[in-house]
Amino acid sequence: MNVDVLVAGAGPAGLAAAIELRKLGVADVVVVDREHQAGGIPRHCAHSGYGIRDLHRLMTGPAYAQHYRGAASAAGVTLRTGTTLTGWPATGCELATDAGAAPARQAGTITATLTSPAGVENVHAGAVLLATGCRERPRAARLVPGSRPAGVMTTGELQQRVYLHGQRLAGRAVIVGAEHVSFSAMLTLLHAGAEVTALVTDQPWHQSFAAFRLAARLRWRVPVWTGTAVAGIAGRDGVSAVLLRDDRDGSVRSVPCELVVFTGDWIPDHELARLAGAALDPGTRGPAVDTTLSTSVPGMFAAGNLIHAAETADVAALSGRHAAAHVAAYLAGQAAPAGQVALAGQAAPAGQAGGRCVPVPVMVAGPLRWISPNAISPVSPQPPGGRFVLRSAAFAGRARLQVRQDGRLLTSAHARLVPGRSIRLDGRWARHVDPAGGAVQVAVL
């Protein structure tokens, strides 16, 4: 099967991109998703707060997902649910095996293998957009010791069980994490009939809005225990207790409970990008992208929470729209020749190299963890929404950010640093980046 654009992922980023591509005149846009219904995570988030930035209205998660499903169908997008993009066969696209190498595009196509109940098929696409999102690291990936009883889950599993399958969850629950999604998990547990004992975080302060913690304490009598790490989980068939270590004095106490929910600690679903040979950014742990959201594989783009785990759904949708404009330009031959998107933290050539437009890498210094996008395209330097997204590994009440290239100050700004919460940096400075200069450096003073 031949298509103009193949989109992997039918969440807000993928659907918004597909709709925008059809508006831009791209004829054949196919979106595939392994789930049996399009819409992504918002399908099982019953609370409101969706659609503010992209649709300019306030919606619940299911209504938001329904809007995008309907809009995609009305735009003529082909939606193929229950279908997984499983790999990249050797034919049709010369994919790089070295993350530092830029592969050569063959015959203007990328070949992808799709797997569904109908079987296995190859699809030849003029361009591919990866919008596979992100996931929370489960208990095993966080190396939490103890037995393996039932009742341990992530927020994603919790919301699917409650809002998609209507399960009731009786018993006491401990939530691991104290960021935005942690308070959402608290509301989901209360809705399902559970009693939330506490939210616990190893950070010195919670990472969400003060109003959320105040409401948790006053309205639902749920405390937030800071400086507290999970030392183990006890139980045989089901959870009986969670062992909590106070990081201030090292003491460990056992808190009886029947449910443990791990929240936050996001990692992008980058397997497809990695299999394609795309360079991965060590900070975001997703594919490295420039301001056009191009990856190091020509004709392959990435958007949404695959490149900045984890932003809200409307930010992901706007990222998809931004990518769509550059995908359409690429198909029309209006984009500059593809160049290598450098890994953050590594020296890379900039400007014109070998006749190609090479993006200028953007690197961050501690306590900053990452920035997205992580390279500046010389032909289109503006990031999605006109802003770069950054994350910090430490708290700082009022930090000063400076952006420099070769010692030249491009901009400075003040920001409050909170781990797990985004810093949005106005991107107008990107137009002043020298395409032939060195890497851009973002630092905290």
The other form holds:
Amino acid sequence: MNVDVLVAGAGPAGLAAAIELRKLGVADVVVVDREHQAGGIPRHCAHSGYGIRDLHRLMTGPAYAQHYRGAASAAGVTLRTGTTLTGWPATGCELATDAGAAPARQAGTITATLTSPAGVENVHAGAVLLATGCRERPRAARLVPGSRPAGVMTTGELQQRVYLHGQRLAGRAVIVGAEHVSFSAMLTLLHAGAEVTALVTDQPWHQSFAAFRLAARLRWRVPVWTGTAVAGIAGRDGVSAVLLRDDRDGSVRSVPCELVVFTGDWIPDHELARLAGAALDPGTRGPAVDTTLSTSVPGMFAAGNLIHAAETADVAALSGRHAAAHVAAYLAGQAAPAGQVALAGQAAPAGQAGGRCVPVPVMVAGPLRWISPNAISPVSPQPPGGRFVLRSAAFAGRARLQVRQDGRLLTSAHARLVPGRSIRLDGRWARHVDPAGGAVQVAVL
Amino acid sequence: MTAPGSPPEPVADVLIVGAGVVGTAIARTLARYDLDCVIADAGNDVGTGTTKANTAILHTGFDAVPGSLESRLVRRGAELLRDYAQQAGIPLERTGALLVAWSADQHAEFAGIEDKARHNGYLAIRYVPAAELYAREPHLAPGALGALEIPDESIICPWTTPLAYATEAVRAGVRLRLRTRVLGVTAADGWHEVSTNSGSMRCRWLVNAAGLESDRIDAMLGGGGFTIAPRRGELIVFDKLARPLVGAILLPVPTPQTKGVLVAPTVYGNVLLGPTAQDVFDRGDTATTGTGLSSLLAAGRKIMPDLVREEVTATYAGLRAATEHRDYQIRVDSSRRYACVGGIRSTGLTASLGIAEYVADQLAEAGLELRERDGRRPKPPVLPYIGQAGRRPYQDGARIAADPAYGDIVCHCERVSRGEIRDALASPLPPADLDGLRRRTRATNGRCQGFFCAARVASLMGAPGGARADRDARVLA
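What would the structure be for the form predicted in complex with the partner chain, given that what you showed me was the form predicted on its own?
Complete assembly follows, chain above in first position.
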């Protein structure tokens, strides 16, 4: 099968991109998703708060997912659910080493292998957009010791159990994390019939809105235990207790419970990007992308929480829309040399002979953990929605961010730093980046 | 099964206590003879003790104690299992092993290790200089001085192996009794009266393959020749994306205290780092520890820093049934019609079929009549293939065309289809719980640990006809 654009992942980023691609006149846009229903994570987020930035209204997760499904169908996007993109056959095997191997390029296309109940097939796409999203690190990846009883899960599993499969959950629950998603997990647990003992975080403060924290305490009487790390899990068949270490005095206490929910600590689902040989950004752990959301693999783009795990769904959707414009431009100007992205109708900047231009990397220094996108494309330096997103590893009430290139100050801005919370940085400075200069540095003063 | 007060059941010819890899191997070997054979285990599945959590290596026995029973049975067992694995669909990869020296002292021990290998009848061991070592294992940390190559060391699936043995045994008429813990054994007139948590059983011969409990069963039969001192090993499983970093099993030079921490590929396409070695008192203590896991990461950083930078998929701990002796504790007592198969340490998986063959011979010598059943020599079952090296159902277009359930992927990280989960639930030995399903299909074993699929897997398991049906009744039917 031949298609113009193959989109991997029918969450907010993938669907928003596909709709935009159709609007831009791209004929054959196919979105594949391994789940049986399109819509991504919002399908099982029953709370409100969706759609603000992209649709300019407020809706619940399931309603938001439904909106995008309908809009995609109306726009003429081909949706193929229950279909898994398993690899890139030209790499010789599905597990390529991270360097060198690149997907097949048959006359300017990328070949992907799909598995579905209809069979196994290869698809040749003019361009590929990876929108595979992210997941929470599970207990094992956080190296939490102890026994391995049932009753330990992530928010993703919890929400699917409760909202997609109608399961009831009884017993006492301890939630690991105190960021937005942790409070969402609390509501899901209460809805499912569980009792929430506490939210615990190893940080000195919670990382969500004060209103959420206050509502948890006053309305549901759920405390947030700060400075508290999970030191172990006990129980034979099911969880019997969670061991909590007080970071202030090192004491460990056992808190009886039947459920432990690990929240936040997001990691991009980067398997397909890595199998394709795309370079990873060491900070985001997603594929490295420039401001056109192009990866290091020619014709392969990435958007959504794969490149910034995790932002809200509307930010992911805007990132998908942004990528769509550049994917369309890539298709229009496919004669351009590999690795380069030139917007259709836009002249290459002076000094960039033949449209050749190399993105300028953007690096962050501690306590910042990452910035996305992580390179400036000289032909189109504007990031999605005009903003870069960043993460910090530490709190700071009023930090001053400075952006410099080769010592030259490009911008400075104030920001409140909260670990796990989105930090947005206006991206107008990117226009002033020297395409021939060194890496851009973002630092906290 | 006999409830207290009801008429006693007939006397079985042989009762095997323990349905781990050793007990099921013995059951499978005895199943070809005209015997009424029962295998009992306290767990809710086969292979839930030491069998399920180890380094999953099919050893050559190059480093065994020369002249020991272990050395002999490891060699024989490996030969038999290699062949059996091919017939039964047990994932097996001959990756070879490289025993790496990081210091001059370690390097100086190579001559002794090569000598020992030859005494154990293993001649293919050879020296690999540093340049060749780094050409083969480019991600190895700098500083290795050279290695010994043991080309026949292999990796194997520790879950499919006992399942294949047990399936073959049950098909041939062996009765499998799970959730049956032996509480006491008394001698009666020509048989053993065995009391369990679910009624009493009678058997003429008793085979003790109880692993971590083998000394306790042995004491019930008047033994007392050994004591199990469980040694816990913690392991870290790294993401499949780390698999290209490692070619062969990377072994350290052993010390008198421990075989040390190794890096090994798994047949599921992951990379293992471990084990630790810690003596514990509790025979059920398979909890990982903060110190254990951090010591593994520290050891891993020295062997292969790139590996430790990859995501961790799982951590687990297993117990070795170590004793105060350096060799297996296998004895057959004809007067008591009792076979003790204890002290089977970390080599039990490799040696299992060798042990079974040896025990059957010993039983025959001690007076158990082994008469082959007429023309019904059992054949190995063909189990669903859950390895990574061969072709899985999701990759098989013809299979999906014949049955679209194999194209419906449920567990995305491990790419397990609904067809495979359905098959496991309907198999002769269906799983009792999610852990049982994991061991049969790999479902939920991957990097997301259930973020995407656990809810659907739970729904599939709870579906009518699923694992919640009375499985004992079905197994015994």
